[in-house]
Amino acid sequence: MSITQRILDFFKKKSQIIEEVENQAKTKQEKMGKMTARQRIESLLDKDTFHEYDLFVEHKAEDFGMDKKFLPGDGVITGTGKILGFPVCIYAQDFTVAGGSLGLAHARKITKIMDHALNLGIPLIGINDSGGARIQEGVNSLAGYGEIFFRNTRASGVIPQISVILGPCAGGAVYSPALTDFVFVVNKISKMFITGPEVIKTVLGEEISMEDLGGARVQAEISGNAHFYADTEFECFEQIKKLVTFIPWNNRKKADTFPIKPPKSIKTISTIMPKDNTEPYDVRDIIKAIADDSDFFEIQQFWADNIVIGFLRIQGETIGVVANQPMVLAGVLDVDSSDKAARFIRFCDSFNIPLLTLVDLPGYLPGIDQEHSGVIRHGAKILYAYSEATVLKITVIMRKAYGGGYIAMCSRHLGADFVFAWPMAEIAVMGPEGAANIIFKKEIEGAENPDEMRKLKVQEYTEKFANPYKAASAGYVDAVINPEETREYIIHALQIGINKQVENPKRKHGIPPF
C-alpha cells in the first residue's frame, strides 16, 4: 500500500469516528432540547454554503491521560458561509466533545477564524456552548482565552462581532461575548456567569439556581449583557439573519440599500401624540410611523427601557435610532440608559450608520441611588459618544428637552448636523412649573391668589423660554416643523448629508468615562 493510500485511509477512519461521535452527540443534545453544533451552523447559514476548516486539528496535551483521548474537532467547528447572501466567518463550540472545553488547539481554531474574518473584512459569529477552560491543559487554556480576547478587541469597530449563547458560558469565557457587538440568548438554554452556583454556595452559603444566576432573562432584563432574547434557537437564528441585513460587512463599507417602502402603520404621528403634553405614549409607534414598511428592529428591548435603540430604514437606508421612552420613567436618562445609548451610538459611528435621535425627556434621573451608582460618570458616556461620532446626526425634539437632558440627546452643541423641533416642544433649563416657582417665588408668595399668580408666571415662562422658537432664534434648532413632516425632513437630511466627511483631531484614542 502506498504512503498516499495509507494517509487517505487514516483520515477516512478519523472521519468515520467523527461522524459516529456526532451521531451520538445529536442524541445527547436532543435530550437537552438543544441542536448540535453542526445543526446550529446549518440552520443559521444559507443552504450548502458552509465550508468547514481544521476538522482534523487535535490537541497536544499529554497529562492526566489526555494523550490517549481523541476529541473530534477538539470540541469546536469553524468555517465560512453565507447568511441571506452575506458572507460570514463562524465557529460553534461542541458541548458533546469534552463539554466544549477550551484547550489550546480549540482556542487556536477560533483565533484562526477570527483572523480570517478580520483579514477578509466580514462579520464574525461565535456560538458559545462550553463548560469553560479545559482543566487538564492548565495555563494553556488561559492563554487560549487571552488570545481570543485580544482579537475581539483588535476587531472591535472594524468588523461586526456577534455572540450567540446556546449553553453554558462561564468563568473567563464570558468576556469574549462581552467584548463583541451583539449578544443573543435563548430562554432556558443560555447561561452566563463568572462563578457558578456551587462556588457561591461554598463561599457565601447561598443557594441559587443557574437560571436565576445567569439565565437568558437575567442577561436580557437585569444585567443588560444580552442584546436579543428568544424563546427558541430557531427564533434566535431568525433574529441574527435580520440583524445582518441592517449592518455593513466592515467599517469601510455602508449597509446595503433595500427597496424603498412607505410606512404601513395606520397610526400617524398626530394620532399617536396625546393632546396633553404630560401624558405618556409609546415612542416605538413614532418610530414605526416614519420607518420604511413601519419595520423597527429593536435592540436591548427588555433592559433600560426608558430609552429605545435599534435599526430602521428610511428610503432604503439603514438608520440607527436613539429615542427617549415617555412610557417608562418619563424617558429620563439614568445610569443604565446612558450606557445602553452610548454603546449603540459608538457602534453606529464605527460602521457608518447615520443616527436619528428622538427627544422627549425631563432630564437626568435625580436621587441618592443614581448619584451613588455614578450617574455623573455614566451620564457622561452619552455626551462623549455623541460628541465623538462623525456620522450624520439628525435630531428631532418632540416634546420636553430640559436641562442636561437637552444637551445630552444629540443637541446642536454636541455636533448634530440637523436639529428639528415640533411646535409643542419645550426647550429650557427645567420645566415651566419648577422654573416659575424659583424665578417668581416672591411674587407668587406675595400675591393675593398664589395659585392664580403661579399659573400666570408658568404661562409667562413658557411663552418666553419653554418653546422651540427661542432655541430656533438662536440657531440651535434649524426648523420648527409639523410632526407629520418629520419623515420628509429626515429624508432630505439624509440626501443632503450622505457624503458627510469629518476627521477628528489626530490622536491614538480618546479616554471615555468608562
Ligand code: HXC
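Quantities reported herein were computed from a predicted structural model and do not represent experimental measurements. Positions refer to the first chain, counted from 1. We call the rigid core whatever largest set of C-alpha positions still superposes within 1.5 Å between the two forms. What changes on going to the form predicted in complex with this ligand:
Superposition of the core reveals a Cα shift of 2 Å or more for I444 between these two forms.
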Second form
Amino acid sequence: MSITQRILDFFKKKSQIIEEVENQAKTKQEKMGKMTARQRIESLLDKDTFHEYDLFVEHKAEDFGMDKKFLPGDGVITGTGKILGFPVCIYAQDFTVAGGSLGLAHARKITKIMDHALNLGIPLIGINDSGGARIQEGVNSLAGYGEIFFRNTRASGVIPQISVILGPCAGGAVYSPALTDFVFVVNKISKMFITGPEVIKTVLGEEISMEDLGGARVQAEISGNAHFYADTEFECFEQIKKLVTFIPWNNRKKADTFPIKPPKSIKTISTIMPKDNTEPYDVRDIIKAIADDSDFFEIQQFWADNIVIGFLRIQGETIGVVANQPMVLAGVLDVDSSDKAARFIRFCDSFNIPLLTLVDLPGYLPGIDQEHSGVIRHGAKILYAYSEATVLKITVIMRKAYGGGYIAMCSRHLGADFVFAWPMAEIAVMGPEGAANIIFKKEIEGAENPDEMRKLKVQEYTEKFANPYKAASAGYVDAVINPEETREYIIHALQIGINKQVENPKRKHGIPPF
Ligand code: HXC
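Alongside the form predicted on its own that was just displayed, please also present the structure of the form predicted in complex with this ligand.
After this comes the whole thing, all chains and molecules, with the earlier chain placed first.
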C-alpha cells in the first residue's frame, strides 16, 4: 500500500471513529442537557490547542459478550491542550460509550495522561461522566480505579488536580475527585454518590432521588465535596479558566503575576466595619477593599460559610486568603470550617502561594454537637496546617481574636511572619462578658447590685485586655495599624518576604489529624 493510501486510510479511520461516535453522542447527551465529552474539551481549552492521544486504544475484555463490543476510545478522551495559554493534561469520560464506565483500557488511558501530567509538571483536569466500575470487567475495573487513586495521591501537592463532575460519578469513581484539589459541579447535571438510590432502597428501604442524594447543591452546600458550583457547563468552564490564572503549573513554580490594578471597591474599610463591635459585617467586603481590582475568587462559597477562603491578587501576585466571616455564626471555627481552611492552607503552601489571614472570631464553637462531631480532631487540622506551612504568612487581626481562635488563625505562635492588628482588635482568652463572669464571680455575686457590678467588671476587663496593645507589648503583634493602611502593609510584607525560605525538619511525612 502506498504511503498516500496509508495516510488516507488513517484519516478515514480516525474521522469514522470521531464522527460516528460524536453524532450519536450529541443526540444522547443533548437529551440529558449535557455536552458531549469532545464538546466539553473544546469549550474548555483554547481553540485548536487540543491534541488527542490513544484514540485507537481498544479493550481486551471477553466476558458477557464484551469480545463483540467495539467501544470507541474505550469511553474516554485523553490528551493535552492549553487554557488561556496555560498547559494542561485532560481527560473526559464519554457517557455515551458504555455509560463512560471504567474498564482496564479506559483506566490505563487515564493513568497514562496522569503520568504525563506529573512528569511534565502541568495540571491535570478530569471530566467525570461515568457509571463507575465497568461491571463486565470485574476486578480489572477495580484495579483501574486503584491505579488512578494511587496516582492522584502521588501527584497531590506536586501538580494541581482539578475534577469536573458532569454526569454521574458513582461508586468508587467518587474517590478520584475526592483526592484532587478542586471539584466543580453543575446544577442538575452532577451526581456524586457511593451507593445509588437503588442500593439504598434495597438495603435501607428508603426512597431518594439521585438529585437529593448527591446532586450539585448537596455537594456544594451540605457535604462540602465540591469547591465550585455553576448553573451551566459553560459557566463551570469559565470558573475553571479563572482558577488556572491564580495557580502555578506545579509546586516548583509560582503563579503568574498579572498587571497591578488598585482596588475598585468604593467602600473603605472604616465604612465597612460597624460602629458597634457586636454587629456583623461581610468579610468579603474587606477582602475586596484590599484586593487588586477588588477581584475575589471565592472557593467553597456555599459550605461552612463561617469561614471564607479563596484567591485574590495584591500587586499582581496571587494570595490565598482565609477569613472568619462574622456574618455567619459570628465567624466561629467548627468542624467543617476547620476542615475547609486546613485543606486550603495546605494547597497554598504546596503551591507557593502566600497566605493572608483575616481574624475576627469568638473562638471554637461550643456545644455537644460539635464535641461529638470531633471538633477537637477537626479543629486540630487548622493548627497543623498553619504550623506546617512555610509560605509567607501574613495575619491581620481585625476585631475579635479570642481563646483558641486567636492561636488557630495563624497567630505569631504558629509561625506567622507578620502580624498586624487594627486599633479595635480585642485579643483575649475569651470575650469580656464570659471572662468577667468567671474571674469576678465572687465580687459580682456578693455585690448589692450584681448587674451593675458585672457591667463594671466587664468594662474593667475590656479596658485591660480586649485591645491589641497587650499583645503588641509582648511582641505577638508587630504593628497596630490604621485599617486603611492594611493593603499597604501587606504589599510591603510581600515585597520583604519574597525570598522567604524555611524548611520543616527532615521526616518522611507528618501525621496530621486527618
Ligand atoms: C457497565 C454501565 C455501567 C457500569 C452504566 N452502564 N453503568 N455499563 N458498567 N458500571 C451502561 C448501561 O448498561 C447502559 O448501557 C449505559 O451505560 C447507560 O446507562 P443507563 O443506566 O441506561 O443510564 P442512566 O439511566 O442515565 O443511569 C446512569 C447510572 C446507572 C445512574 C450511572 O447506569 C447506574 O446506576 N449505573 C451503575 C452505577 C454504579 O452503581 N456503579 C458502581 C459500580 S461499582 P447501554 O448499552 O444500555 O446503553 C464501583 C466500585 C468501584 O464503582 C470501587 C473502587 C474503589
